[in-house]
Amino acid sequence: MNGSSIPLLNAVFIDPEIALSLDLPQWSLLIRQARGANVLPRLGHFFEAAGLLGQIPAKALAHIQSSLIFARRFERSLQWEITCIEAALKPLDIPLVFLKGSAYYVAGNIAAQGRIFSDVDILVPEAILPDVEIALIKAGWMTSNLDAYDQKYYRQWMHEIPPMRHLQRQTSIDVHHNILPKTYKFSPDAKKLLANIVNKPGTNFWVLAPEDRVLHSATHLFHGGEFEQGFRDLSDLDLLLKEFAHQENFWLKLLQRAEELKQQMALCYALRYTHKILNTPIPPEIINTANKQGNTVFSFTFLDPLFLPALQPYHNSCNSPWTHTARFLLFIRSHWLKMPPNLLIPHLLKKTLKQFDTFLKNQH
């Protein structure tokens, strides 16, 4: 990759020392791109790990240090939130399994450093969802104010119950029973995920196994339809893969687990686009095997023009004339993957009519 042909933020994420040659206007652009992508604290951690903070111009350093202070405060708030969730669910005597950003924090993954997110995600067996929801309500969380249709949408078809918000702290929790919707034909067996969870010693905190953490991150990014955080999520994958690659037989386990959980397609995309966009070091034979398992070789002709622009930092300077269209088409694709046509078409009609009705009410 040539640093001049890609967004500045991408080039610095690949090689932080590039930043030492930037002038102040370029530093300004780098910081704005990082803010837009919600990775400014992570960028600060990269500089810190590389021993570069002392060489950054004072005006730029002020923004980076401020983001690092914010990230440390966020971590303290997150730890308190995790403690409150643990207390709320303690009577149920179940493993407290965290997902995504909170899982990276609990597991001490590099991907947790400087990662800012809005809610805590947990995974529980579907059979005890009612008990979990009641326990959280007793502890002060309330289900989002959704109409009957949206309640049905979550509870009958999705992989989670409606989001819950704490009445006092205004913090959010997403309670999952799987990592993909029930309506998705490649939805994995959640029991296999829970059978492979890993404990944080001395606690009742659990996370998915390393290879499952990668696969969940991949499914969340490449089957989802929202790409405002796409670059950050791609960076998550980059950091997880780099960290876990040192574990014995990791790549083989990852390929095998993708087959067991029916996530070959998501893994194929994760390996392809982390390598293309962030130069993630992945053995070529692993990429080739993932391509064959995912049966996606021919789809790259259509998907590269969509994912490559959509996964760039969420900032105008990183956009091409095609970026907004690419993100919109991937949003449509996510719905097509999520639901079969007999459910999707009525769902889209229902949501469109609902939005139109809201629009009319706002005109009066």
The other form holds:
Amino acid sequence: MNGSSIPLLNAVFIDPEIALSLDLPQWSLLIRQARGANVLPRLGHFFEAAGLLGQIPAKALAHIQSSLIFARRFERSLQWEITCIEAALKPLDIPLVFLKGSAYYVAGNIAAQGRIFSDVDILVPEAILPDVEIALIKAGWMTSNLDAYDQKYYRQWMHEIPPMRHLQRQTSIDVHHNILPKTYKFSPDAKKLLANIVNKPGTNFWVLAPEDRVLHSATHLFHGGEFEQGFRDLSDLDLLLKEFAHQENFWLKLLQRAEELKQQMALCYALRYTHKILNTPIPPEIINTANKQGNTVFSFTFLDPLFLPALQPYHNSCNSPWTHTARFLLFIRSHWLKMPPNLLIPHLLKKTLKQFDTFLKNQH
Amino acid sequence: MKLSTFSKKAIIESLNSDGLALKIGLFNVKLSSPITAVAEHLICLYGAFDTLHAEDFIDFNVAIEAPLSIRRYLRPQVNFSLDGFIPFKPLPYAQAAAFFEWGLNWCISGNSNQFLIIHAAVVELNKQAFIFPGAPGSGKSTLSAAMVCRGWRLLSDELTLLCVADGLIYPVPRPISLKNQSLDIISQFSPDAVIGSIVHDTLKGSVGHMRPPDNSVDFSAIPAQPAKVIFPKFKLGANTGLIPLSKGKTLLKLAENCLNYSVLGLDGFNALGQLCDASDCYDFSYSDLDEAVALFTELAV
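Now show the form predicted in complex with the partner chain, given that the preceding structure was the form predicted on its own.
Next comes the full complex, this chain leading.
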């Protein structure tokens, strides 16, 4: 970011029309920022929705069209992947609940348009995790090649089993039994999530309730420690909020649900930073209430200097000298939140020793 | 202004500062690199290319730089990056210039889905484009190098860009990559051919690049009509032999040589169908370049 000016990509996400006044070098920069933030096809959908595709300079349009073609192909393979997962889990006779990107796709949310991602995430009751894992193995998925410590770490503390990869298609699935690790003090009761799932009519495909979808997106971004996709994830939240805002009592249900699922902090950050960075229209009283409910640990004077730079598009032109440090501090924070010190310190020690061991082995 | 009108000093300076922007066929590429071998590569092989101005659109901002590690003092390496993103493991320092060419292939093939991209050389004579798909070692680069040395227009030695919308081939003439024996073969075949510095011990053996004809670069804005699809096979001592190939088999063989066939789906299949309909298709074996070029020149009348 240059001084107080916001990155070009943010400005165009807020109002696609302003792209019409850009000169060619600015168009180059816009395409670069969008590619860096993994939102080039999403930008294309914004222009399409605003009826602007025909007015984009040919050079820039070529990149956008190319990414839209790729995104269409991605959607076809996602549809096929979902079909394969459904077939694999059919014998279990459970509702097939999708999370994150694949959920937006199943639900037909605007956030799914042009969203490229690598894993399909599903949510199942913890009690039947072993059955799900075996059913997937029978259908050709393999548990990732982790050592005994990592396997134990995942299974003992995490909210998902280690990622599984399909032998032939090389696609990856994350099987969750919750949306946050058990070690979090904000880990919600997964039964409450499953109690409110929404069906896609005519199928056995399910997604979290709209409020829960927002909260999961928020908790993923604001408890996580990686920001390469941070801007994309923030834009997901922006799009979900704008889409759901039309539903009756959405904002109040969202606040209430955040309390029920212990996601007040994530929601308060999500509303604050979508509004600050992407100008998401949120009623001020909702932001105020969310702040009161959520921001208990740190004050914004401390958090804004971390989140505001970290959530900008992942591109050199959007970085300040401080950005890398901010992202690093948030990475540390995510571990701190994830594990209490009595777990974190032995874990880090073990990881360090393991790296040292690998290093020694490579020397010989 | 063509790159050849700039002094070596000016070229090195812009490579070291904001980057040197060149129009390479359809693509505007800005390259920064502090490495002298990269500057020499450009000076030797890219003289006929137009430089761009500050007000132009840039498709790919790339850099060839040594990574910042202790290793740079022991066994120096280079990275290729597209806009700060490093898609490949570093290569030995000596391969810096070739890395630019390979990296640019990657940029083009990953970001140009309005084209079906065929891993093939393509050259043109009398408004007829001849497409030579083929695995490495089939001799497609050698063949196309020989043909352009005899007056054919170079469209590409590596990436054939078939436009899905109009069925034409869009040129991206660039230095032709020659490997191992091909370097000597082309030097003997055409003593005027300009070949840049040769690097040894790459994954592909010894590699050098031949400067594309100035004419091909000058006309790079003009697309070409496909006329023939020919699968070459170089075999020592083989007679020159052109065997007709059915359109169906050609389509299947072409699909195997496409880089984004699955991305385009039905559009890709249709584009290949139209290409096969519009072209005569052959398998071709050869060992004598003079005979091969003569045969094709006759075919293109």
